[in-house]
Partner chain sequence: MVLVLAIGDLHIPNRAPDLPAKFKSMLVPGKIQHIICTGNLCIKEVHDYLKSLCPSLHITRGEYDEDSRYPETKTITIGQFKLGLCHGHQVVPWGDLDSLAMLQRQLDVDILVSGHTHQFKAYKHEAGVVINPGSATSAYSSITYDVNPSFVLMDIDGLRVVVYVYELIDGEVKVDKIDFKKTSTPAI
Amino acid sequence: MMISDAMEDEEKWLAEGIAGIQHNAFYMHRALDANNLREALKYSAQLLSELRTSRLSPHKYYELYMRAFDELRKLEMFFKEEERHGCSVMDLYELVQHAGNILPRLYLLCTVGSVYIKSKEAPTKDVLKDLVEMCRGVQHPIRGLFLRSYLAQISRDKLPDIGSEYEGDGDTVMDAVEFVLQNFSEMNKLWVRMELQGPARVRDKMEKERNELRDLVGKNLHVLSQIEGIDLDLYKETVLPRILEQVVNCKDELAQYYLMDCLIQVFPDEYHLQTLETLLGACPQLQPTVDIKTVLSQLMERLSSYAASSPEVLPEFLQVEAFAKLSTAIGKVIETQGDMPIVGAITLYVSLLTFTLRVHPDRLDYVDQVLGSCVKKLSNRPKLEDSRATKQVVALLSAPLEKYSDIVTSLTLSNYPRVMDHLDSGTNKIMAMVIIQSIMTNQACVSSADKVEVLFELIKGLIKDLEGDSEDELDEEDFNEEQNYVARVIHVLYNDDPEEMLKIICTVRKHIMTGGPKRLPFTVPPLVFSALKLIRRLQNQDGDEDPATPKKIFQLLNQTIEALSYVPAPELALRLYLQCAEAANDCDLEPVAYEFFTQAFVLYEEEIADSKAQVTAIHLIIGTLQRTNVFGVENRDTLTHKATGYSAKLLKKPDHCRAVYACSHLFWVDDQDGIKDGERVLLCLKRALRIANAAQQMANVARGSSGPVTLFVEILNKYLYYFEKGNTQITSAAIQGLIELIKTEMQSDTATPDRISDAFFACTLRYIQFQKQKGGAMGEKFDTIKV
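Coordinates for the sequence above, one chain, the form predicted in complex with the partner chain:
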């Protein structure tokens, strides 16, 4: 209620003020038209009196000021003409000082002063000096600021800058600088005087008003930056020290923050680089509540861009020791602002690191130093809990990863793992994943065991349970995602040199073995396949004296897969044993291959009880065994006997049947040296047939109708397979008999019509037709079969 009342009042007062200005302006114009100087001055003074109000906020005062400003322009034009008419500007300068109140008097004085300077009847510097001092008469913050702003505006184009028409014997750049600096100082003092006191509502209002006025003060710095005569030396010796003096001494938080920011924005980066020590020296002297880290970040941001846009200035950065100075300054700020929250300090380090990576990317020692400073700051503190601080640490650690696409570079930073140690375990894991993601995105490769060691140190939060891990169950999906990341990264650890590669494998193995039963199913397989790839590379090489031999690696593999028994993960282990068996076969290592088969078989017998799992496992065993050719007769017989034994024990009849006829392939290998035992093949097929028959009969009894003839058709196809391959034990008569059997079964009363087995049978018959039509030896063979 009160606020809107106040606003309404302000609107009213502003309207009144504007009306007053317009009213007096009307009469002033009339006087000007009549060439009546005295009258004109009288009305202009009255007009300007409206600016004496204290009732308006800066925002509204500005509107009033602009109206007056416009009128003063017209008055100024008149003054110029008046001078031509004969009344000297000196006299005019004298005349306007008779105005009653000081504020109108000074506005008029400045206006005449502008004309005075233009006339060149007096040295520019004298007029400027006079004006800037006279303005001291107004000490009210808002009124004073606008008055001095007016002075700044009208003097802007009349400064004795190099090359300006106002430069002369007595008038130099120094005078221009002095003038602006003084106006700036006085304006800052006025601005700071608007104290933030009183109840919160009043303070907030005041702060808002102060902010509205800040550009008036900042404008002076802008003007300074535009003075061409200010070179680096002048800036260094005079301009900067004076500005900083004012900034530090005013002891006002709002002003200090704004002006430092302004300073950095308006002056060229080249100057900042060369005055870095002075500039940074002011920072610890500022009020402790000033957000200096933002100021410093801004500075570093500007300098980074400067370096990026003009690479030829890089030597300058080194010459002025920019990094060292910034690093020291930041250290000092953090030290003096003792109660700065940790997130503030880390944000500063992030800015410094960003600067370093952009300006001195090749100086890994600098990068490491920044990380080291951060470590020091984080030491002797409990683990970070502030999520903003944690985010900043993650940003700090991510920056080198993004900059250096080659992960190995980041791995050489000795302080990197130390920073990570200060993260809580959740964030540590997230960071570990960021590292892995970076490796994957950049398609980087880690090629030495030492670096692998460092990498696994960094990602140890994913590799094993650390103390401090929360006791709560980790979300399963998250856990799986983590472990899949680890699995992926194992594949990018690679070296062409087998010896180094084996070292890498051993290093990885050492780490993943600490992972515990939950992690092993994820981490063991990629390691195993990495090792198998190495074995394959070594296969064709000679040299058993090499430290890296297939035999050694197989031993390692054996021990590694064994660890899965603690999970337990028998199905996975069985698959891996079979992979190793095949690889050992290819290396001609019969005992090693036998050992792996043994391990697989033991697992099958003792650990795999699920029917479906058994079926898959059996086919994997048969498939692998079928391909191995390294075994002598005895060993092969033992293994084959076992495999067929397992097939016989499968529970469901169809599974049993299929496994048995699959075993037939163990006795028939199609290459030239392969075993081709036609009799054993036939035995298997006949056994399969018996099982299929039994299955039919069981179905008849148990369900009242026989099952589909699919199994018979499958077996028929197997007969055809071996018939074609030239197994003399398979006769066309047998095939014919089987065909008739199937037809009978399909037509019997108890048959269950089944589209799928019908189609299968039809396709098979069609196939026989194709073979018959082939002609030649094949056609002859099939000729005896009637479909």
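Model, not experiment: these values are computed from the prediction. Think of the rigid core as the biggest set of C-alphas that the two forms share within 1.5 Å after superposition. Numbering follows the first chain given and starts at 1. First, how it differs from the form predicted on its own.
- Once the cores line up, the CA of Ser155 ends up less than 2 angstroms apart between the two forms.
- Fitting the two forms on the rigid core leaves the C-alpha of Glu482 displaced by at least 2 angstroms between the two forms.
- Relative to the superposed core, Gly137 shifts its CA atom by less than 2 Å between the two forms.
Show the form predicted on its own, please, the one above being the form predicted in complex with the partner chain.
A single chain, with no partners or molecules, comes next.
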């Protein structure tokens, strides 16, 4: 209620002030029309007296000021025309000083002063000096600020600048600079004094009002920047020191922040670069509460853009040692402002790093130095918990990745992993994902064991549990995605030198083996395949004196895969053992291949109990064993016997049947030197047929109907395969008998109709018919089969 009442009162006071201005303006206009100087001065003074009010806020006072300003423009036009009022400018300048109140007197004096300067009847510098000194007579902050703003407004186009009509006859650029600096200094003092007025309960309101007036002060710096005569020397020797003196001495948080920001924005980047030491030297002297990080960040942003504008300016940065000065200044600011939040310090380092990457991208020592400074600031502190600080650290670590598309460049930064150590485990994982994504996006290749060591140290948050990790918080989908990323990065580690590649593999193995049972199933397979790729490159060499040989790598792989049995992940371990056995076969290493098969069989016997997993495993074993050709007769018989033995022990009859007929391929390898034991093939197929027949009978007993004839059709296809391959034990009569058996089963009363089986059998018969029509030797063989 009180606030609304105050606003209503203010509106009323403003309306009264505007009415007073309009009333006196009416009579002033009549006096101007009548060329009556005395009446014009009288009513203009009364009009300007409305600006003496102290009851309006800056915003409302500005409205009142603009009404008066418009009237002063008309009065100035009248003063310029001497023939209308019949008074010389010099006499007029004296005459207006007889006004009763100081505020109207000074507004009139400034107005006449503008005309006085334009008439050139007196040196410009004398008039400006007189005006700026006389304005000290008004010390009320708001009234004084608007008065001096008026002075700045009417004088800005009349300064004795280079090329200006007011230059010469003793009027120099220095006079213009002196005038603007003095006006700026006095305005800043008035602005700062506003903060000291009013009780604590209205402090926020006063702060807001001060903020509204800041542009009045900042305009002076803008005017300074527009003076053509201010060259680098003048700026360095006079302008900048005077401005900084005023900024530092005012000891006001709002003023210091705004003026530093204004200074950086209005003056040329080249000047900032050449006066960097002076400018930065003022930063530690500012109030501790000043948001200096934003000021410095903007300075570095401008300098970065300046460096990017032209390659020709880069030597200037080296000449003035810009990086060293900025780095030292940031260190001093952080040291001086001891209570600066950690997020503020890291933000400064992010800005410095961004500046360094833009201006000195080739200086990795600078980049590492910035990271080192950040590590020093973060040392002796617990893990970061402030989300804003964490976000800034991520920005700090991401900057080099974005700049250098080659991840290897970032891996050479010794302080990079030390910064990551200060992240909490969740953010550490996010950063590790960012690093891996950078590698994938840029198709980077990490090609040395040392670099791999650094890389895996960086992404350790994904490779092993860190302190503070909680299993309860782990989302399974997120975890799987993380581990798939790790698996992908293992595949891009490569070196043409086998010895170095083996070192890389050993380094990766060292790290991933610490990952625990949940991670190993994701990370061991890519490592195994990476090692197998290396083995295939070394396939034809096996000198024991070589540091990297297939034998040595196979030993490493045996130990690595063995770890999966403790996870446990027996199915995965079995698959990897079989992959290694196949690779050993290609390298002609019979003992190694035999050992891997042995390990696979042990896993099958001791660890794989699920019937579906057993079926998959036995088919994998049979398929791999069938492709191996390194074994002697004894070893192959042993392994084949084991495989057929496992097939016979499967629980479900259909699985048992399929495994047995699959074993037939172990006795018939369709290579030039392959095994071709037709009798044992026929034995397997006959046995499979008996098992299929038994399965049908069991189904008939259990369910009152026999199952589909799919197993018989599958066995028929095996008969046809071996018949076609030239196995003399497989006769057309046997095939004919099997076809008749299937037809009988399908027509049986107990048969279960099955469209899939029927279609399968029909396709098989069509194939026989196709072979018969083919002609030639194959056609003759199939001709005896009746379909």
